[in-house]
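Presented as structure tokens, the chain that follows is alone, the form predicted alone.
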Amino acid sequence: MLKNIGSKIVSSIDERYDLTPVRNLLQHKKVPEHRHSVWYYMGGVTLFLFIVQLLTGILLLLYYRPGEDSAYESVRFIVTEVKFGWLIRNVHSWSANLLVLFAFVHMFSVFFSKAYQKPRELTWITGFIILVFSLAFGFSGYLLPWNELAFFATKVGTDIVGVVPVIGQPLKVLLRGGEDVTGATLSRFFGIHVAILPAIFTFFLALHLLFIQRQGMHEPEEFKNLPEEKKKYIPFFPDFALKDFLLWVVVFNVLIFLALYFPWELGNKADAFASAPKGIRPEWYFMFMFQSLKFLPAHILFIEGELLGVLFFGVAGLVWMMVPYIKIKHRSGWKFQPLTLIGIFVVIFIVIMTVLGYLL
């Protein structure tokens, strides 16, 4: 009976909207099967974690009240009075961190497999923009509980923005809503976090997914060089989709484990007149930049060290985004291509600086 009802519904929709393109996509889309196929699933996990962020964020919005005199109290109410409010907040916080982690893993897997090359240049660029906005989500959402640690971390972060030549100071005032971090800053970060960033993020995510659907999964060179009879493909639906869903279930279980056994502390309410607590640090995904800036001397020649560091990371980010258009000649005697060596150096640099940031 249910099958008949389902068939009638599908037939009714098909009659009005013609589902032939969707049906053809599900029936004919194939995914290459090779030893690096596991990296195909990293993008799907990132998408799943964004969905978790969206759903838990909506639930938190039902009780959260932005404001200098209400934000901290509303979060405390959520974690102490609302049924399972503590769980929703922990899941939201941990999924934000895991989203950034898997976005980085996905980006580097795409880089090392050279999936950014023609004709996938725009897929790489939109993916990089999504990563940048994921970091912006983390930065803007960090202040919303209005606790002591978030207050001073935001102050440090916006101070760093202020050192950028020409646009830095106006951008700092725009973010803060004034010269200092106040309730106006909280209101602006709230608007950025729940309205502006989701709209922009969703737009680029839709573009990214559209490009992937149009061009299909990237095939590594070693797979392309195989004889046609040795190439293996699996149907996207249901085979690949089911494997993707299974990984989502595993990640969700890890997420719940972290939320249950490693709860996100609320800490003390922010006080602008209190002294900054010792050991103020950014979230782990900003740590490599933060620690690098700490290692720089006050002045390098006639330029402030912090300014030089900020400019370096800004230029490096733009260069990284334009990687598909960078051509470096590969000599036959080299074991690795130059861009691959650069990628390895970037990964090692990020890991070492992040570790040093927590040890020093």
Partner chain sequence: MRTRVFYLSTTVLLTIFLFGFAFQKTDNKTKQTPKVDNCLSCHKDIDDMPQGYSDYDVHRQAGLTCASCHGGDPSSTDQEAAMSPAKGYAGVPKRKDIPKFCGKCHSNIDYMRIYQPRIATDQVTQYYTSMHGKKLMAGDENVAECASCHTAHSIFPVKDPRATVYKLNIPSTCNKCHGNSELMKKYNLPSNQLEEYSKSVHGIALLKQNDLGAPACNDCHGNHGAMPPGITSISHVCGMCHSSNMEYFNATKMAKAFAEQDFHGCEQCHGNHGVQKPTDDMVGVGKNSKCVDCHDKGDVGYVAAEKIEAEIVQLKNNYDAATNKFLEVREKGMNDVDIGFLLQDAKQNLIQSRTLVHTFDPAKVVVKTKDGMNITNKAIMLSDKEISEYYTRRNGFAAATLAFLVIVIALYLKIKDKEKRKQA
Given for the second form:
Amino acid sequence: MLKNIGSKIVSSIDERYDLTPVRNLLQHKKVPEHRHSVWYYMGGVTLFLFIVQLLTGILLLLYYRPGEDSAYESVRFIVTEVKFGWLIRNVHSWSANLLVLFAFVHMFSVFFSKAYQKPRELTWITGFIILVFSLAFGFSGYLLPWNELAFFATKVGTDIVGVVPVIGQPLKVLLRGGEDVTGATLSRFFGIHVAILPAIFTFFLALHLLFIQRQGMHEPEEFKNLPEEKKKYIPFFPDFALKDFLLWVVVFNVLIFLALYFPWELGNKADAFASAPKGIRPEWYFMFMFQSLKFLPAHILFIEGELLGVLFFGVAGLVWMMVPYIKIKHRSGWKFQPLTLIGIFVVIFIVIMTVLGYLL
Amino acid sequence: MRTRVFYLSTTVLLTIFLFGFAFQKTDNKTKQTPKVDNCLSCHKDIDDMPQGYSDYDVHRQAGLTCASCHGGDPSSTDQEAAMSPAKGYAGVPKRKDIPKFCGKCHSNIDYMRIYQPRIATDQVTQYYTSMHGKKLMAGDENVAECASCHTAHSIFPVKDPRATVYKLNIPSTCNKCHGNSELMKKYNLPSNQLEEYSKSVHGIALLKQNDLGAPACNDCHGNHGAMPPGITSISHVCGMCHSSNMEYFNATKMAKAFAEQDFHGCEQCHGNHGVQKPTDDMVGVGKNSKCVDCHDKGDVGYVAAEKIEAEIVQLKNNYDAATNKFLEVREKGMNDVDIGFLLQDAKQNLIQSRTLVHTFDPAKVVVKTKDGMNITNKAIMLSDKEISEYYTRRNGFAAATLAFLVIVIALYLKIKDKEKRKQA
Amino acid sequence: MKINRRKFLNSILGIGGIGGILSIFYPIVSYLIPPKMAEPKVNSVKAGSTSDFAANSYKIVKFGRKPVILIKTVDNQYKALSASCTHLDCIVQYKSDTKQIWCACHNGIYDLNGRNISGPPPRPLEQYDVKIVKDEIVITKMG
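What I would like now is the form predicted in complex with its partner chain, since the data block earlier showed the form predicted alone; can you produce it?
Now the complete complex, all chains and molecules, led by this one.
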């Protein structure tokens, strides 16, 4: 019965809008199967977490009130008074962190499997932009509960922007909505977090997904070199989709587990005139940058150390984004490809700096 | 154009006028001090200034000069002439004359009114009623006179934190003499009052927490009329702040009994300088009980004491239990607003039942403790509800996990089946 | 047999699915239902009707997390002030004989505008606005 209604609806839509492309995509899209197939799921999980963010974010908007003397109170209200408010808020915070984590994993898996190479340069670039915007989401969202830790972390974070020559100071003022982190900053971050970022993010996400659907899944070198009969594929629909879905359910369950057993503290309300509390630190995904900046000496030659660090990370980010266009000739004597080596170095650097950030 | 000129000139005129006014004002001020004050300038020149002299002294700030108190002629540069008794020079007053010396002005309302319309002028009269004043009159030069507390040449108004008689400074000011055991021995007085006071609930409030509402020495002993409070006045002294306690106590039979026995009112149980925050076992029949000092097992008072303590301890324990639950609710991030209100009420009840101890009537105490018990029980019930809700979250999570687990297993088997079918 | 197994798996999946959907939608729907106290920050509180409030009397009203003393004066005016004594946080009361606010703990006295006029209290009591809307007393934050 249900099936009949379903197919009737589909055929009536088909009649009017011609669903052939969709049907083709569903029927013909296939996913290569090999020992590195597991990485194909990382992007999907990231997408799932983004959907979770979207939904929980909308729900939080119903009760959240930006503003110096209502933000903290409203978050407190959400976690104490509103039924399941604690769950929604904690899922939102946990999902944000997992999203960034999976985005990083996804990015490095793509990097090491060289999936960014021609013809997928633009997929890489849009992906990188999405990652940067996820970080911006995290940074702006961190301030919204208006608690002590967030307040000072934002202060430090925006201070770093101010180091950049010429545009740094105006940019800092623009970000903060004034000279200092105040209620104005909160309104601004709120606007950025719930309106500006979602719009831009969705656009690039759509592009990213569109590119993937047009080009199909990337096949790694060793898979491509296999003789045709040894190449194994599974259809995207329903096989891969089912597996994807299974993973999503598991991730979701882990998410609510974390939300329940490791809730995010609300802490004390931000007070601009209080002295900075101990242990102000940025969110973990900024830690490696924060820690490296701390390690830099005050002056390197005649340039301020911090400025050099900020510039370095800026340039490094740009280079990373442009990786598909970088060609380093591979000589036959080398065991590893130079880019892979650089990638390994970057991963080690990030891991070490992050760990040091938490240990020191 | 014209209007502009008009505005401009008006502004200029107005400015000039205001400036003139301002200058005139300062002129007025300087008029009060004579043009030449040779006492001050000479004494400064020869570096012979009185000990502890301050330019910010209240008298100097009011425009008085050396001569205003000490007499003489400040306009003369000749020492002989300036400091001749003929010109009213009084010199340094002897200790026993100081009260009268200050009283020349301070007891004269017509004069004092010029400076402060509401100022009291009975200080000297009061002083002579005090122990200090009586002894001074009798020729004892060791006792405190005006300058002992107020200083001679750096006197500040009592509200000025620099004043030796500012509330926070009073204990140490009194202690200058009263902490001197040599001196106090002569009068058969103890000298450890400050030490005791600093450890008392009042001393901690005043000296450590800077609570200006807490009593300093003079709040109980008086200042100019300083005396130890008498047995009859002691409960009135304490009752100035602890008014309900006094009211309840005075209405009891016990108050009369105390008076007959020459007991010292509040002090009898609470002590004086070292008064501590009372504990609940001060009533009852235990080791720290004050009641058993007089009441023996079997008499009515003994039974009452036992009952009162039991009631209050029960409420206190229940209040503590409720507070702990409240903190747990808070820590778990559950709703604590209503519980907080109940606790506020309960605390009020606890305070009131402790105050009602002074009726020595278990029936009256029970009324309050009963209320308190009801409130704390309600708070505990509400907390338990919140805490149990916290744990039902876990049950909810377990249920959801079960559902998800079913999905995961079913999906997994389905996928496996599909793969098998394909291979087949 | 194969078909049966497939059917069985599908129905299990269906049951799990319904459970999963329930465990997602139950929290969401509960979340959408407005809580008892509809706002995080209390800016106004209804304090009953004017008619059941006798002149020259008072009551303590909960204002968010803070107690507020609401007084109806002899000439039928309303005054609302923080009820926490500024000395050591006891709850103050209105004395109908002296027409003052009194804290029993240490005999602190405030006037009807909340000014500390005698005893240990170091500061005045915070004032609240009182408005009468159709015979109902509404207390709001000042300013």
